[in-house]
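Here's a solo chain for you in structure tokens, the form predicted on its own.
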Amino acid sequence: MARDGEPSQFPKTGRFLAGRLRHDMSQSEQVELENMAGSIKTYPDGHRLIARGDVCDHSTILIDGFMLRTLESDDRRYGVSFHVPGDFVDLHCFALKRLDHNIDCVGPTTIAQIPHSEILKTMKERPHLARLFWFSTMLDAAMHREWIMKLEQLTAPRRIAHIFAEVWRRLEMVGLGFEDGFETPLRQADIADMCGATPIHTNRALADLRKKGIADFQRGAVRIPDRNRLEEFAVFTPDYLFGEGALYLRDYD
């Protein structure tokens, strides 16, 4: 969970690395990161923040809402990862300048953007904070690897259960989860895009999860009566999120 008071003290960046390495940021680093972030902007559901190939001179931190990383092929959209508040959604842009994918808003979304000139300055003058930026990017890669494996291993109902388990854990890390599930703007079509299934197959898979009493998805909410049962069904182990677990990062040099 995010430390009490941080989102109010740092409204633009207070959830960055919450539940992971937020504790490793000094007060001065937290202040500097907050000051780096530009003005707050809000976008509507469906807004494409970045399209494949756009030239980027800033990177975006998500303050409120959800975002999907998407690819498009043969007139179909594929969700290859998602973002929750506190995430840098496109820190990759600092090195790549052009993304090979899109960044789409799911539901109303609030962001702040950090100029790449400020990130370059941080790399030169604040190596520890730069290392945390690097960790954030590597974390995206770890989650992407897990998704690739689970898409190969699991049936559609279990893939969806895995998505629910991950979203729940990540929202808890930033203080936005509930004891019995989470709120989400994700729609059935988004879930289909994220698990590589057709809308009809996704509808049947969601019905199966509901019938089994594993998860009940209604637009705007996911309710889960038994976390252990959900995670066992999804073959979900949260270590790759680098929160609590075997890969938890404590002190390091």
The other form holds:
There are 2 protein chains.
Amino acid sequence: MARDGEPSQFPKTGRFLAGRLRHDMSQSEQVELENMAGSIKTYPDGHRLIARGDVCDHSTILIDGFMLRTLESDDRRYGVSFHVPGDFVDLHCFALKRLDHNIDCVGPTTIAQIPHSEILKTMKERPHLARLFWFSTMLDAAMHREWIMKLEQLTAPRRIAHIFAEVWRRLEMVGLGFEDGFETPLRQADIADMCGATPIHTNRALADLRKKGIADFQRGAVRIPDRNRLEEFAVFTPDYLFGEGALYLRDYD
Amino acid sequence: MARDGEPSQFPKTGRFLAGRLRHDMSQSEQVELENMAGSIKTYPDGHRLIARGDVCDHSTILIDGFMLRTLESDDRRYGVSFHVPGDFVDLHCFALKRLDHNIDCVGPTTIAQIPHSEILKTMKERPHLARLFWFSTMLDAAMHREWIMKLEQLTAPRRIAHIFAEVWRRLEMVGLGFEDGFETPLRQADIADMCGATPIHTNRALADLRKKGIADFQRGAVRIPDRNRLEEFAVFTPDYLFGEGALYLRDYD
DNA sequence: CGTTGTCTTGACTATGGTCAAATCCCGTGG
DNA sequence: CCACGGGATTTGACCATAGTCAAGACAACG
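Switching conditions: you have the form predicted on its own, so give me the form predicted together with the DNA.
Every component of the complex follows; first up is the chain already shown.
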């Protein structure tokens, strides 16, 4: 199943850009990146790795587990994006200095951190690798945009189906998908936060997906009998993930 | 009214990052940027500058007028973000190569374009300026995130109020706001596209804002009697714009 | 003046929120 | 092994927000 991203050779950063532009990284860039990453750390479910407004001097690569980017308002938490292994979750804050959002762990997670001084050095000495870093943050922006459209376009059951479709694809890109779905520590309340619905409505929407035979979400795993049916229901087109497809990049220059 | 951004000295790029990190640009960087920009062009209302999937070898700085980033699905147009003068509207595509979205003109617009070869040179020779470019794209991502939350959190009248509050502030940052509101060529249908509502519902929501005395949107201009009331109604906090406020950046390093 | 696009209004339906309560699930302690 | 407790999930009844279809008013422009 694992296609790209060699976690064995590069245990900390082997999944970075897997399925996208990893093929455009030279061996020496891959080694360089791996060496930039500091010691491996683990966090429990629900841990808030970074809070809005924190000044940060390092960025985090997610090795194992899942994370949620969140914003808070009126005592409610809103999910703005979801992260899977290989994602450079807060590279944004290298350019922004302060992060405008929180980074929350969903389930137990394993990470490594890269000091911003290393990234600055990369910008000065390795413009090609720097551009790949930039690319990875632009990928997040493209996913944000797609999600904005989907929030505007879709009803709750379809929004949830869209989340499932996207996460499944992204997990496959880093070698973590299964034939019939994927594993996830998400709770219904997390999904509610992610699609801006109440937990109660989310519950009914999940029941609807189950009844329709589109997706069966149960404690820790999503089973999807028919990918086409799911993606059609969710009006999901994977181009914006910049994997294979209409927007796929062969390489730079 | 104009605080930052000196369009006289730098007619093409003088508003870039005005109100944010422009103070962190050296005189030589400002000159360099201005020189990178090609000839000035104008486009009519509704012109689609770039379409999703286009491969681009230059990026556009908006000098005058307004633009809308849009995505299309099921024959409907969805606005994902709005742009004001000084915005580097499609710098994203330097890193992404193909753009995942469209760039549409709202009203007549004036722009200049910067070839990607120049930006590549900047990355190799001027890492500090390159980082400011990156910053400006991360600003877009931060605005996307805020908008995701607002879509999840707010009803239609409040969404519209939020758009007004944000656009007003951003126009002020580049010296184009007025005491009591701002001018805009937006139609009700555009606002509908931007907040994911039907034109009919948007019309009622605008009537609601008018009745409440929060904002009066009329052909080409928005009049806002009381900023505090608008921002409170919209649950608007300007931090995420990275102007003055909790997330403000003094400078890099 | 009529044509066209934009805006406005009305009546009805569907999607999602709120409050309240019941049930399920699983780890803990007896 | 079984009762207990707390979090997570499920169900029901009712209300609010937003979409749909249809039609009318308004304004700008020829």
